[in-house]
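Given as C-alpha cells, the chain that follows is alone and in the form predicted on its own.
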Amino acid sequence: MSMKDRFLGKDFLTLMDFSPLEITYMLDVAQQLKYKRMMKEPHDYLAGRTIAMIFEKNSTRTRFSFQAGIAHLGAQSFYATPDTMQLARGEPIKDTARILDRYCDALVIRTYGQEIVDEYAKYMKNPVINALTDLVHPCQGLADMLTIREHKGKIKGLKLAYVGDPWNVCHSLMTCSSLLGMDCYIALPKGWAPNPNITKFAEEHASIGKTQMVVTDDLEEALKGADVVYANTFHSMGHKDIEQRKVAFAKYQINDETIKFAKPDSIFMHCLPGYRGEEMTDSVIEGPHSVVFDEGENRMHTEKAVLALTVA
C-alpha cells in the first residue's frame, strides 16, 4: 500500500492513530501546499467535494483556517452549530451522522467529549476530522510540528517545554513529541496532571525512541536548555475553576526572566487565544523568540494536508 493510500478515507481523530512516518508525510504534504499557496499555484484537488462543519465550541483559528483551506482546495464547506440542527431537539448522533454521510464527503467537528467524535466516526463511512475535543487537538499538534520543523530545521533531538493547562493541546504535544523523537517537559503545579492514558502512551513511545517525557512542578527544570518554549492558558474552555487555576499557575508565567532558562535561540509558541499578563507577557509574545503567528498560519496548511489526503 502506498503512503497516499494509507490515508484515503481514514478518520483523523487523534495523532495516536498514526505512525511517525505517517505524521512526517502529513507534514511534508502541508509544506508542499504551503508553497503552492505562497506561489499562488492552484491546488483545487477537492473540486466538487462538500465538507460539513459542526462546531459546538467557539472558534477563530480553527473555523477560519478550515473554511479558507477548504476553499483553496476547491471544495464547499457547510458550517453549523448543534443548536441550529435537530441535535438540539434530541436527534441521536448516529442518525445525524448517517444523514451527513449521504450529503458530504467529510465531517470536521469541534466539540467537548472525544466520545462524540468517535461516535460520528463509527456511523460515517466518509472521514471524520477532529477539530478539537477536551482530550486532544490533533490539528494543533500537526501545525506545531510543522512550525518547529520550519524554524529549527528538525524535530528529533530537540527539547520542548510546555507550560500551562494539561488539556487537549498538551496531550497532542506529548503524543507528537513521543512519536517524533523530541524530549517533552510539562511544567505545572502539584495537583494537576495530564490525562493518564495519554501519559501512558507518550511514556511508552518516548521509551522506544529513547527520549524524555517528564511532568514536573519545577519551571526551571522544564525550561532549562529548551529549544521550544510552549505556553498555554491556565484555564481552558469549559473549566469552572478559573480563579483557582489562576492562583495555582501564577508562578508559571513565561516572561523576560523565565524564558532565559531556555536556549538563547529558543522559539516561543502559543496556540492562542492567549491571556497576556497571565501565562505570558506581552514582551514575550511580541518578542524575538515568538513564532506564534507563523504557528497560527500553519493550522491552515496542515488542515489542508489532512483534507487532501483523506477525502476521496
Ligand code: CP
Second form
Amino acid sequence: MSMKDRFLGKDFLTLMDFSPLEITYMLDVAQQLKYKRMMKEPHDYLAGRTIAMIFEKNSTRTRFSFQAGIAHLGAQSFYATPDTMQLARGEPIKDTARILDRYCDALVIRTYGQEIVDEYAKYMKNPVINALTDLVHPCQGLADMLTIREHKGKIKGLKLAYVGDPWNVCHSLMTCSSLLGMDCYIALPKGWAPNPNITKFAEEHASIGKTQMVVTDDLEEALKGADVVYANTFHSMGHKDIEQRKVAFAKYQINDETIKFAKPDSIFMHCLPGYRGEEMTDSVIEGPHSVVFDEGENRMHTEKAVLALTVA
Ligand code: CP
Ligand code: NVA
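Let me have the form predicted together with phosphoric acid mono(formamide)ester next, following on from the form predicted on its own.
Whole complex next, starting from this chain.
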C-alpha cells in the first residue's frame, strides 16, 4: 500500500495507531508544508473542503492553529462548543456524528474521554482528528517530535525528561518516544503514575527499540544528561484538586538550578499554557534553552500535514 493510501480517510485519534515509519512520514510532510508557508508558495490542497471543529475545553493554540492551517489549505472550518449544539439538549453523539459527516470532510474535536472521540469515529466515514482528550494529545506529540528533530537533527538516541501532570501530553510523549527510539524519563512524586495502558504500550515499544521508559520520583535521575527537558502544567483542564497538586508537585520544577542536570545544550519544551513559578520559572521559559515558541508554531505545520494526508 502506498503512503498516500495508508492515510487517506484515516482517523487521527492516538499516535499508538501509527507506525514509526508513518509518524516520520507525517513529520516529513509537515516540514514541506512549513517550507511552503515560509516561501509563500500556495498549497491549497483541500480547496472546497469543509472541516467541523467541536471544542469542549478551552484552547488557544489548537483552535487557532487548526483554523489558520485549514485556511492555508484552502478549506473552511466551522467552530462550535457543545453547549451551543443540540448535544447540550440530549442529542446523542451517534446522531450528531452522522449529520456532521454529511456536511463536512473531517471533524476536529477536543473533549474529555477518549471514548467520545472513538464514538464520533465509529459513526463518521470521514476522518476524526483528536485535538486533545484526557488520555492523549496526538497533535501536540507530533509537533513536539518535529521540534526536537529540527533543533537536535534527530530523535533516535536522545533522552527526554518530563515533569508535570501524568496526563494527555505525557502519554503522547511516552508513545512517540517509545516508537521513535528516544529514552523517556517521567519525574513524578511518589504515588502518581501515567495511565497503565499507555505505560504498557510504551514499555513494550521501548523494549523493542532497546530504549528506556522510566517513571521515577528522582528529578535528578530524570534530568541527568537529558537532551530534551519537557515541562507541563501540574493541573490539567478538568482537575479540581489544583491546590493539592501544586503542593504535591512543587519539588518538580524546572528552574536555573535543576536544568543544570540536563546536557548544557538541552532544549526546554512546554506544550503551553505554562505557569511560571510552578512547573518552570520565567528564567527558563524565557532563557537560552527554550524552544517553546518554535514548538507552538509547529502545531500548525503538523496539523496541516495530518489534514492534507487524511482528508479525501
Ligand atoms: N498546547 C495546547 O494544546 O494548547 P491549547 O490548549 O491552547 O490549544
Ligand atoms: N495537560 C494539559 C495540556 C494542555 C494543552 C491539559 O490537559 O490541560
